[in-house]
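A single chain comes next, written as structure tokens; it is the form predicted on its own.
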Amino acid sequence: MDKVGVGIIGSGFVAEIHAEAFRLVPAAEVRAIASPTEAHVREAAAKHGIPRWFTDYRRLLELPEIDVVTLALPNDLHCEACCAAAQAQKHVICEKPLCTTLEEADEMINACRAANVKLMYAEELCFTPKYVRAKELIDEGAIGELYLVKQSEKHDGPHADWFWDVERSGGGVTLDMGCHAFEFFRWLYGKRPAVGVYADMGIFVHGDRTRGDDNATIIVDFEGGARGVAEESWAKPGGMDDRAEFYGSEGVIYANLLQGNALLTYSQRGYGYAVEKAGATQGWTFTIFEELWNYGFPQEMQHFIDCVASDRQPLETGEDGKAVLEIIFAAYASAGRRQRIELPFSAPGCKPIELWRQ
């Protein structure tokens, strides 16, 4: 096909993103959006050219033109959207993490495989240009065998109330930024599984927001002895810090992925746009520039394109948001019992949270 009708069912920031994303995408024609308040859909049309809009995303679906529908929904509506969808015969991008509950992620894996359409996995940090390159240095033996990741996503919380709520979330900073830590460091062991998970989590800041954790740090045992160190923080001001560090036995790898790339800047009266999540940019910021391409976005939608274009295995699936959300609920559960939780787990009828404030 020359080239990919793609719709957006969403219209807040994650879907603002992939609009752009989708933008550098030559094979990619965003042909409709959906979202349920009609002056922000109209809105989100308008900005990125999008020329139909819907305030019901079934409407949507009914499009012989769209191809491929990515989900860019609160957590707890990833399920019933993805399956109408696969129903519908169009292939799902669905923004991390895939849903809320284990149940979910077998019912959208089973409904896409049953429509014979393709359930795709939205984790950037598997297409992060840095990473990329460190995966690459790994893989050819440059620091040896590799044994320990560490990886770091920190800011002062989420931009939409909804994730505060975790009725709708599912949980705190471990399900919303953990989760791309945990399929970041099973890509970079070659998907090898998990067998054993240990956290510590807890409300520092936002306790009058949310009673999901706001800083976690989880630490991840790999098959072959290999480990995962993951620390996330909804706690820390100054806006967005993101890194990573990557041991071997030969050598080491450190990545700092935003600030690394920024321009060190000095305001007194304070600008726009700095690093995602800066509360201010007056005195010193790292004023960040290319962010989509920085973190990958682009390069996540080219894959996922290609894939629906050439009927290719994608490189993240449903089968692997599956398996994040269940190194997602072990860790809750080792929270919530103060101890190290072996995997295979499963924790049936529940969200993650309430193996932590059982």
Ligand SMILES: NC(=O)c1ccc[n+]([C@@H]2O[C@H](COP(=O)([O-])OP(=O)(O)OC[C@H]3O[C@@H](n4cnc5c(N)ncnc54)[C@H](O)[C@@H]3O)[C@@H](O)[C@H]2O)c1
The other form holds:
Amino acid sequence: MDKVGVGIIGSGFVAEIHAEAFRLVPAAEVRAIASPTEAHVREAAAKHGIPRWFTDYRRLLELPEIDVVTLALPNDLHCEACCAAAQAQKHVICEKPLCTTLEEADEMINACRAANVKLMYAEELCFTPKYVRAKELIDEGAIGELYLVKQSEKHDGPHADWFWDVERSGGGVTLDMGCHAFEFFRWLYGKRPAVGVYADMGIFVHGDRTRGDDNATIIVDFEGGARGVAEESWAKPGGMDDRAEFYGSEGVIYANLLQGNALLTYSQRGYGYAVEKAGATQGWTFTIFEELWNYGFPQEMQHFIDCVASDRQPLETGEDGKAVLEIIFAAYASAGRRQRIELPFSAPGCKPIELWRQ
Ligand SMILES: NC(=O)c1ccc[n+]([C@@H]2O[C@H](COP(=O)([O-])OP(=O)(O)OC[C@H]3O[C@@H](n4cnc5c(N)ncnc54)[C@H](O)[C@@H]3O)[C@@H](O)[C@H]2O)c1
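Cool, the form predicted on its own is there; where's the form predicted in complex with the named molecule?
Next comes the full complex, and the chain you just saw is listed first.
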């Protein structure tokens, strides 16, 4: 059977992850990559054995051998690139967050629907092996009725300038990392609708760099009384921390995604392989191994390739990405007004951050 041809748009941090992840998907072949940074995209193509590279992604979209494109782009470019890809009859994988306005979300969903191509919202936590196992336990009733899920991701802030510029990113840590928590809650609660959001956020450490929140706590209530609590931070030094807790009427599960899987290492001189977002590797560190697999990236890509090959809808769709964005908007509105926001909630013509601080 012919392999599914993949094109990567972007050549930065997550493009690298996608290229590595696709190496582990035998039915897929990455055939082109595009990014305006010529030297960098050429280097990325050589490093990953990708035969063609472009500085304009529209050229990549013209290639008949590309069936699927993955958007590894700054948030403000997701909508434009998704619609162009759909018009070129390519299936689309879009990184989180889906986009920066609810109108863009509709545009993306409608463009893919009109072109009859699939759109996957790339939330890898729904493919993370540790969390997939936790969900299996929960679904078989091992901890009774699930009523509370906590998720938190914390590090000392993003690597690229555009994340800090809210005009481009659309928001701070609630948008950037809260989006993981919100889809994680929805997935665990069987995609029940969220009905209310209460959030508090602040800029504690990075006020010289951004107008975006760098630390936030968000409570999301779901239909039927279930609750999610997200604690997200760009203000924590010492590397990435990513964990979850699941509380049921008859049990509890704790998951520490990275430190719970790591080699506990003490090194006086430090070592070469960077622990994600860690400033240093001297002293005690949590050395990560098989990081992409433990996060679920290859499994996520395998899933979408299977969906394309067998004409099935992916587990995570554009509609899921839009539902997450709605929770993000409600969170910024809640923090801005200092009150709980009921859903459905919409904020026409603006980006999430605009609901918090002008
Ligand atoms: N799922 C995850 O865990 C995860 C992790 C990191 C980032 N992300 C998401 O992935 C997306 C990209 O983030 P990143 O960290 O890779 O950013 P990055 O800044 O490292 O990379 C962005 C890339 O886009 C390229 N680019 C900019 N304009 C372009 C254009 N017009 N055409 C083609 N390429 C263009 C840049 O040259 C760069 O290669 C963001 O939406 C981010 O939120 C997701």
